[in-house]
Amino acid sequence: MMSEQQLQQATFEYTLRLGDDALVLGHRISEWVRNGPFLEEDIAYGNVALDYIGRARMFYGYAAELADDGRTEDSFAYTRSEREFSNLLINELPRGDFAYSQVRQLLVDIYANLFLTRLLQSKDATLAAIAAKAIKESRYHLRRSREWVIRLGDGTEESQHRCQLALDDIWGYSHEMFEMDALEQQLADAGIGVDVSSLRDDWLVQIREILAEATLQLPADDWKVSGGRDGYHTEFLGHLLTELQIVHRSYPGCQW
């Protein structure tokens, strides 16, 4: 059984992970602003990106409160290297074409809705409150990504091909979402964190239903990649952080 101090440290690390997930994916989504296929999607993607950045701020703000050592949400976002980030790898993959981004978003959105529904029951009141706000946004995100994947998958030969190619390329990264390490198991046992391994069956049911409607094939589970929670990332995260952190690192402590 963990002491109160150990529990606080574990909750800090857990909260930081969730903040990293939200920040990295939010930045990826923001890359579609002014690059969307038409104006409405430019605006929609901007709104989704802001939802994730806002979520990252809530998690980082709570992590700063738990750390209680002078660090702020900006410290977590702008002063750490890629080895210090613990986001899931699927979130840092390049934005790709429109089909690629929508397929990635669908996989993540279904997971997020299942995860946040469980996090609502956390014994940690702050994490539960963040989940209560975030799940409202995630329901909209899922409705949007579901409609787009069905529209593209069951659309032209070209759009279906691009969706299937994206699904095959991303699928191996989806397994990491359901992996449990010692930290997550301890917090799940304490009623604070979520046992993500228990979410996969429900996730697959929803994925299969949507892919059937989109006339897309479920990829084989013949490869997987993980390591993000331990700070082992793809080459893409370093480039993302260089862009994300350039102003803060160039003018440290600057406020305006």
The other form holds:
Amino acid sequence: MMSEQQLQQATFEYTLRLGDDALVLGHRISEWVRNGPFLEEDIAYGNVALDYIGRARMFYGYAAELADDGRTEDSFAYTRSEREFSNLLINELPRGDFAYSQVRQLLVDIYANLFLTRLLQSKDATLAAIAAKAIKESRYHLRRSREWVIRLGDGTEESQHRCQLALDDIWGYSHEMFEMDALEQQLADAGIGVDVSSLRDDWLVQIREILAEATLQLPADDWKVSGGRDGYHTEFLGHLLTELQIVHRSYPGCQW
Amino acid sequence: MTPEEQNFMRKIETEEKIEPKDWMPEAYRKNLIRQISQHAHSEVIGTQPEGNWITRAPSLRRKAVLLAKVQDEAGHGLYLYSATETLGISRDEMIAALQDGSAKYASIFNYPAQTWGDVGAIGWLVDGAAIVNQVSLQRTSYGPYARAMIRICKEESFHQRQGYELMLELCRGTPEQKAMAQDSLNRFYWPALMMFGPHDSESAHSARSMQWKIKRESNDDLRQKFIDQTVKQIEFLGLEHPDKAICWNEARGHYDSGEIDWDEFYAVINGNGHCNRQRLQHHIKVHEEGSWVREALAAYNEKQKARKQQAEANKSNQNVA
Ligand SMILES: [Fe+2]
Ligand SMILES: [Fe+2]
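Please move on to the form predicted in complex with its partner chain, as the form predicted alone is already shown.
Okay, now the whole complex, with that chain kicking things off.
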């Protein structure tokens, strides 16, 4: 059994993980603004990025509350380095081309909907409340990424090829979403966190259905990469953080 | 004047809006297409300097505000393209005209957004100048344009307030932050004044546009409004006014101001700004990179249509059988 204090510390770390996921993916999606294939998509991407940045702020805000040591949402976003970030690797992969971003989004969106549905049941009222807000957004995100993957997969030869390449390149990073470590197990046992290992079957059912409609091949499960939760990242994250943090870190202690 | 022309001029004189299906002189239509599409292109190209800062915004709150702003601007581009389409030109044609240089965008966006302070200065001064112009265009004679302006102005005033608030935060911060704000003000003040265009005496399109009530107030009158409103705002920030000649003129009831460097104005318009080439090249590059997506979308829609037709054909065959 964990003490009240241990539980709070674990919840803090868990919340930070979820904040990191949201910030890092939000950053990647925001890179599409002014770079979309047409104006409507620029706007749609802006919307999704905004949802994720908002989500990061809710998680970080709660983490700050739990830490209660003067740190703020911005301390978490701007003053931690690569090894301290605990996002899942799939979120930090570069934006790639439009197919790559939409395929990544599809894998993450299906997961997010399953995950948030469970997090709604959390005994932690704040996490449950964040999930309630986030799931509405994620339903919309999924509608979009699902439609796009189907259109691109069943579009031209080129778009299908690009989607399949993206899927094959990203697939090995999807397994990490369903891994549990001791911290997450403790929180799942306490009814606070989500047992993500139980989500993969449902996730796969939805993936198969969509890929079939998109005329894309389900990749083999013959490679996987993980380590994000322990700060063991790809080389992409360092560059992302360099850009994200440059102004904030150049003027220490300032208000913006 | 033909009866059609008479009717058109009667509407203009009695402040009745001209609507897409109404008869209008060809020159009026052309003039509007030029102006509204230029406005649309400006909104879209304007997302580049600010979009350039989304990934580096120094706080999450500012990042969210900036993202929302850039998204609004892209939305303005979208409304304005739709408003222009009512005049019988397609968005593809407008984009082609932007990319081949025959259509223009506001020259202010050829200036680089170099520092975080520039994000504040752009919101405060560039959106601020745009609002002065656009408030006057809410009364423009072409209905769809006037209505687009009413909708857009509401969002623009948010942008201006947020930009000003960003500057205020800098001015209340450390000396380095305040210096950043001053530097941004210095670089963006004069280009913002240039946004109103040349003096009325020099303006190529002004007289006719005023007669048709496409334009409602002259470049110099609008610029004066902006100069007047900005003095107090600079004072409140505790920054130095970039125009050393600024001076209240009791008799005119306006501020007198120094002369704009018109050589710079024409130089930047004619390709000598820091970003002219990059802005257009970026637009073209992104458009080309997106072509396979647009083709895929069209191909998918075609397939869906064919499938639907096939399904209907099968159904009616069954009915016959
Ligand atoms: Fe705008
Ligand atoms: Fe604006």
